[in-house]
Each structure stands twice: as structure tokens, then as C-alpha cells.
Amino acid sequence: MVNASALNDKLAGKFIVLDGPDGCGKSTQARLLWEWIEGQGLEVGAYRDPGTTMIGERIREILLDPVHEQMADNVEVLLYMAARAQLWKEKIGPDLDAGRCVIMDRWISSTCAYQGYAGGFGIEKVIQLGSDCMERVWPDITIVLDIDRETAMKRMNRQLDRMEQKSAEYHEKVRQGFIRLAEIFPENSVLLDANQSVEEIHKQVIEAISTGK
């Protein structure tokens, strides 16, 4: 039984972000997580990125579609920081500051992995531009989901975008980078795996952000 009290002190105010490779499950997560801390009659932000934010959707349109395969790694990495700005002046800052908890589907723990470590711009390199740009760059604890590319590739049954296009040396390597990150960050990084059942992740999701890792 959690204490919604205990719960509601623990959470005003922090910044969760649920993350991983293609297919891992994340954006599954992130919505029920949002769910279950609605449920606890919390206020909550849930959103995505790069998204979310009119200027966010816009650029993920772009990103993600297949004819830009041309793309750098380093224009990739502008494009998703702009559409993360923007998101953190229109939303996530704003919910921060009233205290709401946010939760987010991806961040720049994303484009550390993809772009940073898999495509070779530099893991460090990311995350100055990120506090180049923005006032808060890392959250209060990321929960990143980690699964094969195998197991990844059976979940997505539909048309793939630009970046799921990618080739599976890619992919490996976001997984590592991933699990970099987990090991740069331990002390909010919490590494999941994500073969189980939805159910059974979903549990462990709300452990993590209800002991703090």
C-alpha cells in the first residue's frame, strides 16, 4: 500500500523520464506510470520528446521522417535540442516550478545514446549543449528500459521511421550507450529489463520512483 501522502511529498516537483531503445516499451510505461500517479490523486505532467509543443511536433516530423535519411548525427542532435527547449519553456519548466511532477517519454538521455555514442558526436558534447540551452539538462532519476534488438525488432509490427531504420550495428550501439549512461549516472539512473512482462516492468517502474532508485 503506498502512503499517498508520503507519495505526494516525494514526487511535487521531480522529474522522471522513462527511456530506451526502440521497442523497449517506454512510451507504454510512461502512460502508465502517468496513470497510476494520477490515481493517487497527484498532479502530473506526461509528455514526449521530441514533441509534445507545436514547434516540438514539427521537428519530430522531420526527424523522423524516411526521406531526410541524408541527416547528420550532428544536425539530428540540434534538432531534437530545439524541439527539447522548447518543450522545457512551455511545459516542463512551467510544471516544475508549480511543483507538478513530470514525466517524460524520452530526453536527452535519448540523444546521448543515439546520437552521442552511436553515431559518435560525443556523450559529453550532448549534454553541454543541453546546458547550453536549457536551465536543467538531467532529471531526478531516469529509468532506463534495456532489451535486445532481436526481441525489440518482433515488437515493433508496423512501419518503422528514420531512426528505427537504422542499422542493427546502430541499434547495438545504443544499447550500449544506454547502458553507459547507467553506469556514468548511477546515482539517478535505474536499469530495467525490459524482456518482461509490461505488467511486471509497470511494478517495477513505481518502486524505483517511490524509493528513489
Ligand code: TMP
Second form
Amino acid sequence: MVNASALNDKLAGKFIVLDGPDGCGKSTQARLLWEWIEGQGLEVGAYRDPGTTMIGERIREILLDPVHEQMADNVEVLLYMAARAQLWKEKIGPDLDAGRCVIMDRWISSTCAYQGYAGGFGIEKVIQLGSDCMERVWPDITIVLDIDRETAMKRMNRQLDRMEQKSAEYHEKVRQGFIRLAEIFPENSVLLDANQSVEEIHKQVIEAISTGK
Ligand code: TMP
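Alternative state: the form predicted together with ligand TMP, after the form predicted on its own:
Whole complex next, starting from this chain.
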């Protein structure tokens, strides 16, 4: 049982990210967490990256359209970062300043794992670029849902976008990139096994944010 006032203190102005490979179930978990926090009577904003803002949604379309198969890795980095900087300006920054909790469906951890690690741009360079163009790069907690490609593919039973269509080798590296990030930043990352049931993962997500990790 979580004490409501202690939870309020813990979550006010907290910046929480759910991330992981395609098909890991993070959007479902972000929604469940949002419902749970709202149910506790707390103010919370929930956004997706890339997207949410008008500019971000247009950048998202460019990034995910399969006709742009020639897009270079460094162009991906810049576009993802541009969409994110706009999201910070319009939503995340003002929410955190007002003491609202923010839940993100993906964040710079994705750029580190996809473009930085799998794409070869370099995790350190991604972090440097993020620090150069945004007020704040790291959330209070990043919850990574780890999943193998085979299981993830079974869940993505639909038309794949440009990123999802990349090779199995690329996506295996993405997975390794996320695991690597959790190792580099153990103090504010939690790695959960996404092969468990939706309910079990939700329980573990709540535990992670309630215990302050
Ligand atoms: P989504 O479908 O989970 O919203 O994410 C869109 C796609 O973009 C997904 O395949 C992951 C990819 N992506 C990156 O490659 N780099 C990033 O920085 C982000 C945020 C997403």
C-alpha cells in the first residue's frame, strides 16, 4: 500500500521515461502508469517522443515514412533531437516547472540505443548533442522494458514503419544498446523483463517509481 502524501512528494515534478525496443509494450505501460498516477489524485502529463507537438508530429511522419529509406543516421539523430527540443519547450519544461509529474513514451535513451549504438553515431555524441541543445537531458528515472526481437515481432502484427523495417541485426543492437545504457547509468535506470504479463510489469513499474529508484 502506497502512502498518498509520501507518493505526492515523491512524484511532484518527477520526470519518468518508459523506453525499450519496438514491441516491448512501453506505450501500454505508459498509459497504465498515467491512469494509476491520475487515480492517486496527482497532476500528470503523458507524451510521446517523437511527436505530441505539431512540429514534433510532422517530424515523426518524416522519420517513420518508409519512402525515406535513404535517411542517414546523423540526420535521424538531428530530427529526433529537434522533435524532442520542441516537446521540452512546449510541454515537459512547463509541466515540471509547475510541479506536475511527466511520463514519457521514449526519450533520449532511444536515440542513444538506436542511432547512437545500433546506428554507430555513438552514445556519448548523442548525449553531448542533447546537452548542447536542451536545458535538461536526463529524466529522474528511465524504465527500460527488455524484449527479444522474436517475441517483439509477434506483438507487432501490423504494417511496419521505416525504423521497424530495419534489419534484425540492427534491432538486436538496439536491444544491446538499451541494456548498455542501464549499465552505464544504474542509479537512475531500471531494466525490466518485458516477457512477463502486462499486469506484472505494471506492478514492477509502480514499485520502481514508488521506491524512488
Ligand atoms: P514509437 O513507435 O515507439 O513511438 O517510436 C517511433 C520509432 O522511432 C521507433 O521505431 C523507435 C524510433 N526512435 C529512434 O530511432 N530514435 C529515437 O530517438 C526515438 C525517440 C525513437
